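Encoded as structure tokens, the following chain is the form predicted on its own, with no partner shown.
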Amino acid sequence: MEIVNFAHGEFLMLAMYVAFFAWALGHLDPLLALPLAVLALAALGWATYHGLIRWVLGGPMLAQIFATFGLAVFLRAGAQFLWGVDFRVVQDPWLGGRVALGPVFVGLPQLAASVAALVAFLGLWRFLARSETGVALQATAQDRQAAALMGVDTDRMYALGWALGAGCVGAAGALLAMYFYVFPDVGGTFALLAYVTVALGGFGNVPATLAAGVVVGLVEVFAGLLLAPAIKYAVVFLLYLAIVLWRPQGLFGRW
């Protein structure tokens, strides 16, 4: 759709709150609350498209930017109003402690989240590449008018794209809630890295995003280890800036 969702980080924040309150009120572990978070965020993504995005889709770029940026401010302020600014945490999740991988110790929740994210990625990639609906979604992304002439309901595909994107971030939020603090501004921590990862791989290129995510993770870890933890994100953003100046379409370009 050529629209950057500046509220993507706030979607992640809401997903983490869904997982947290499922644990606090319903005594559901974040792993059990994961489907609930996916469905809740997918519904939010679908509603966001129909209630906001479709009305600014043909408008000026600034209107599109301010629409999602305003949505981000609204969601963050609403979370602060409803739940305060305190840090919350899921205590004693099912997966806790750490495992030894040779001389390296890895937190079990982080390892489980990594495996689950990889499974979700493979599922998304297979859906886009192998299913009829996924191909229709790609066709709409490449040329909306041509897809419409071939009988594709492009409005439905756009709504599905928003539901899929929000549903994926719903899964991420539930997994992060196992080991990360939940608070209204948590989305900003991950949203910038998400933008860098997508731009680094190439907008619309799903397989390249995985490779870019690995690159960003390695750069972040080694910068913190070899230089200083306080500047590890600065190194990541400098890498992103260098790639954008050298290859604006990303390392691998569009899918």
Given for the second form:
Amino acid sequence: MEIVNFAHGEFLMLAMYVAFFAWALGHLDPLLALPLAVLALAALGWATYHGLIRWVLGGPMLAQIFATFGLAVFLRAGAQFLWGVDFRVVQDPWLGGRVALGPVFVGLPQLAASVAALVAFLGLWRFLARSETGVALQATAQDRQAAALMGVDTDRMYALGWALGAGCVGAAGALLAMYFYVFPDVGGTFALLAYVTVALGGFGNVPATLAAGVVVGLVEVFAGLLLAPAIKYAVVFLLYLAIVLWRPQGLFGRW
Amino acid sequence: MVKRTALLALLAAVLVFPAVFTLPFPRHVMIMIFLYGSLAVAWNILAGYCGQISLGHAVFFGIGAYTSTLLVARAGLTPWAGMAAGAALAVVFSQAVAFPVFRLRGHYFAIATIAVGEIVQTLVINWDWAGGARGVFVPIKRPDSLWNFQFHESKALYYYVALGLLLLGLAVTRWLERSRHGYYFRAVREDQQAAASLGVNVAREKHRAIAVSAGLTALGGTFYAQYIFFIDPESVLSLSLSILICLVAVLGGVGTLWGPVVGAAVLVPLSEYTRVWLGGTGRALDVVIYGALIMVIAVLQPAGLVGLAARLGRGRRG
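Please supply the corresponding structure for the form predicted together with the partner chain (the preceding block corresponds to the form predicted on its own).
Below is the whole assembly, all chains and molecules, this chain first.
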């Protein structure tokens, strides 16, 4: 959509809090809270578009960057204000422990999260490529005016794009809450990895993002194994810069 | 003429300020205004005039702070030599990172600069010789001396050094505004392809802009280290510092000479006083207000306070 949401990590953080509070107050397992988080975040994305993004779409790029940046700062500090800086953990989720896949042990929550992510990827890809709404969404991303001339309600498409993106984050947050602690700053690293992954694959390209995600994951793990765990993200970002030097549009992107 | 008199009066007022206000706190607020003003002025050269929105300027600030501090602590050099070395190193580093990041535009450029910032911060956190995550102290030397760049008795000398940094940044910006390169920068900002078609060497102008911006930012980093006496990756290399630098410029008005100064003059007292009143609660209410403020500016007045003043001025006349 040609707008980067710098509050993406904060959306993730909010989704994790939704899952956490669903567990702490309503005794709902993160798996059951997943639809709740998806709905809550989709609503937040929709509201963000109508309350904020719409007003800067035609404005200078700087305004677009700072609108979402301001939102990120606001949400993060807001979470700290409301819930404090304590690390919170969902205890004993339904999925715990690990399973052996041959000689490899995999944490069950992580495995569930990967499967869910793959399902979400497939669903999103099919939706964007096959359904009429999905095609209209892509058209809006490619050229807003041309799409509007073809009768696409671009305002609705943008709102849908934001709701969809935020909804996916909602799912990710609920799954992540099963095995990762929740605190106001949790989004930062994940969001930066997400931007780099998308930029590495090529913007607006779902399968390429999946491939880039695998690349980033492998680089992260092997950098942690072969060099030092502390610098694994630095290696991922360095790789990103190296690839950008060679292909600014990303590995599979068209410019 | 009126404008010139007003500027001279403002300069005179700023120069006598430490003689009138002898308490440390008002002086500290002014020093911070000058420091953040000078950082925002430096950022503005790259982002405001050349249109390349960097969200990694803390890297240059950190290079300035770490170079001088390590030279003082490990080699016993004077911080002034460290300041020059830090600025030189920041310029060299900026030229190296410029190759990959300038291949990107717009939002993607901004993301790449964040990535550069994260790389440097991660590496310094894991670099034990440079203090790692624990940071480094500037060794205290008595008595006060200009050679050691340490003034414990009074903040007045810090005040004038910080003011000097700000004036240097403003002078460079003013010179750029009128020079050929200033016009090239703005041409690149408005439309890269059009600028290139008219014979502007886009890549070279961007490299120039980031070099000037990085060098000026690094000077501020050395000043910060000598003023606070302690640096660590979180305070001089973090993303939040990068954002703060941009925020000052954005609030005042990007791409204008005085915008960053106005932004600093509004934001720094606001943050210092809200921190005094609200910061102690540990609940970050001041930061909540900050975030809301950024969104409001982005939506209502992307041209910043300077733009708002210009619009009001035009409204009165027209």
